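The data below hold one chain only, encoded as structure tokens and taken in the form predicted on its own.
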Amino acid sequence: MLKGQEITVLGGGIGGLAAAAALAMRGAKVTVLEQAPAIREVGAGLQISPNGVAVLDAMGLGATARARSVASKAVVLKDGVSGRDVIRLDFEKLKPGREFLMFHRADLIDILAEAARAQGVTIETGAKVTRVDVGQNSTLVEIEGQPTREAHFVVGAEGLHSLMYRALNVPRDPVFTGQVAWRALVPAEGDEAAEATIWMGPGRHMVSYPLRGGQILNIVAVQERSGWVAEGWNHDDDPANLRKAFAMYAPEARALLERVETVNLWGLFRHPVAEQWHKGNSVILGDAAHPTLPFMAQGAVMALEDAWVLAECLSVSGIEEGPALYQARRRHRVINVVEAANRNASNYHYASPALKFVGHNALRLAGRFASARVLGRFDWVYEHDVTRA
């Protein structure tokens, strides 16, 4: 029900370079529009668990995404002042093909984007939409320096500060969370393992990763705080005040910051999800739809979900009921997943050092009798499959 039907996308980010070629897989004829110049490397790193890699299966992307990324084996929990292990959940005890991948997200952009082109997508960079006006039948997009154009359908994947979720939503105020993180590259010093590393301490934690076949490491460090900072992963910061933060953290995890140069930093807010996903002939996914807290490094990944099931719905039930379905479909799940998220938010902090104790040792015994069961406990969203169900 696609075949020759034009959808014009807001957004060259993973939910809507995914969407575009999603959609095209199914014969929409599709344009996207991306404000930057370029689709160019942006970011840091990301991971994709296993829910993802079976949108990017579906999609015809395994292999590549395979190739490009690092196939985490484990999560290590760490005592971060003493660096003594807590628990190690091993990845290599999942299904066969249930992968976690850790990409450089300009990685994993490139491959989006390379699939929406070779599926015959019209990207157009330089494209800043600065209004919309959405109709019944078709949506006004009004474009910096252009003519407006009349979209027969829009998808709006133009992430948190969304044109498109205002045009269908009231505005909420979000909540600041008295977090604050900051994210930094640094250069892989010999064989890296394949496994992400979380440090908890009081009241902080730091996650590190390998990307990029080891070359590079990802690091995420978050405090909790009182002082109020602006949204947005991109408000430099200077890396002493990320090492006097954990000062007191073990000599791996502190010379591993000794090797920042250059460090963002970005508040942790949480926002509601969307009341309404679409009107007319108009949709929102990922962020535009429910920005999440990063503690359950789902927030790509539901944009890849809302991708395909957005592309299903739309094919099987036209533009017209097709909206409606999409959002009923994804609506509740990501609620779930975007309180899960924020219920995790400081399950790393304990400030107390009898609850630490009583808490690290809980997670030791897991480790050591009940590891499935640790791993199991998330089922429910990483071995959830959008394109099966």
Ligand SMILES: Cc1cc2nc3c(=O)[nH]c(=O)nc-3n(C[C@H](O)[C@H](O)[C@H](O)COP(=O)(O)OP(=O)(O)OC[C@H]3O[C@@H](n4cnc5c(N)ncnc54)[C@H](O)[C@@H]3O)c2cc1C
Second form
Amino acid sequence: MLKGQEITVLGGGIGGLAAAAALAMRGAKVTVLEQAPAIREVGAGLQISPNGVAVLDAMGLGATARARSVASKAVVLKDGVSGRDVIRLDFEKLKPGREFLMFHRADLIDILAEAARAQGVTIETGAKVTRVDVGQNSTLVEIEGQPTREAHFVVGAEGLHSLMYRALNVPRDPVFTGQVAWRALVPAEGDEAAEATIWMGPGRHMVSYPLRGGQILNIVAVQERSGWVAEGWNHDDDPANLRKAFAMYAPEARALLERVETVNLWGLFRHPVAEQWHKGNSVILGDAAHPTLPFMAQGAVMALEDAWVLAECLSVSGIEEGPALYQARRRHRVINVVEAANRNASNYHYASPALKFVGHNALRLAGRFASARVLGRFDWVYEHDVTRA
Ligand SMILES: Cc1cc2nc3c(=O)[nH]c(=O)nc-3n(C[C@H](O)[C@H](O)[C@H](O)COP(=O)(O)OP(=O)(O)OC[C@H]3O[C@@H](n4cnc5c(N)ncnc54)[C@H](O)[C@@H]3O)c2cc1C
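Alongside the form predicted on its own that was just displayed, please also present the structure of the form predicted in complex with the ligand.
And the full complex, kicking off with our chain again.
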């Protein structure tokens, strides 16, 4: 049903490029409008869980994705202050075949952009959309320095500050979580295991994992704070502030932070999931529809799932009926994932030594007797395969 259908995608991030490629695979004639002068990504890591890997596989990108990422073998929770292991969840032992791929974001963007181009997608860079006017059968798209275009079908994938979101919904009212986060990349020493480590601590935690064949390490560090920093994740900070916030951590963790040369800091906000994902011949996906806290590592994965389901719904039900079916298939699942991330927000923190004792011992016990159950709590997220639904 999509053969020759013209579709304009606003935003060339993970969601926009995945949607462009998936729609073009089904015959659509797709143009991506990206504001940046080139398709590139900031330096940061991204974990793609099995439900996201399923989408990459279905798009025929599995082999490239595996070659350009590190497959995580386990997640290890440590007491950040003592450096002692609290629980180790071994993916290979517990769930054979379950793959968590750890990417440099730039590599995943590159893979998706290549896939889109190979399907004939036109990617226009330096095309900043300044206004959208959604009608019943077409949408007017204003682009900085260019004549206004009339688009037949528009996918809003412009992330957190989406114009298309605002054309479809009342403005968002984000709530500061009382947490800020730093992210940084540091050179690896070469002997780091292919696993994610979560360093839990009082009112703070830190996550680290290797990227690019183990040459670099990705660090995300979260601290509870009453004051907040502006939203958006490209605000530079002094690495000394990060080191100071984790000064009570074990030498192994501090040694990682000593290697940080540049760091970004941002405030973490909760956002409601969009009520309305479609209107006329326009839809939204990814962060445009549902920005999430990073505590389930599902933002990009949900964007991949959206992209696949959107392409399938439009292809099976057409551009009139498909958008409503797309929202019906996605919204409930996304709400559950966003709420799980909200609940996870302070799971790795403890307010007092007594709470730490109780919490860590409960985790150790769970790890010894019921590791599968600990990991299985999230089967509903990781084992869901939108490409088979
Ligand atoms: C520190 C951190 C760690 C994370 N870790 C993970 C993880 O491990 N796993 C995971 O699944 N998710 C993770 N996420 C979430 C994930 O990064 C996002 O959910 C994901 O990038 C959303 O993709 P998107 O395409 O919807 O939006 P974006 O990535 O924001 O892309 C939007 C694109 O639209 C373009 N754009 C914006 N406005 C316009 C305009 N007006 N005109 C034209 N173009 C425009 C932008 O330049 C950009 O290229 C993390 C997020 C953060 C901040």
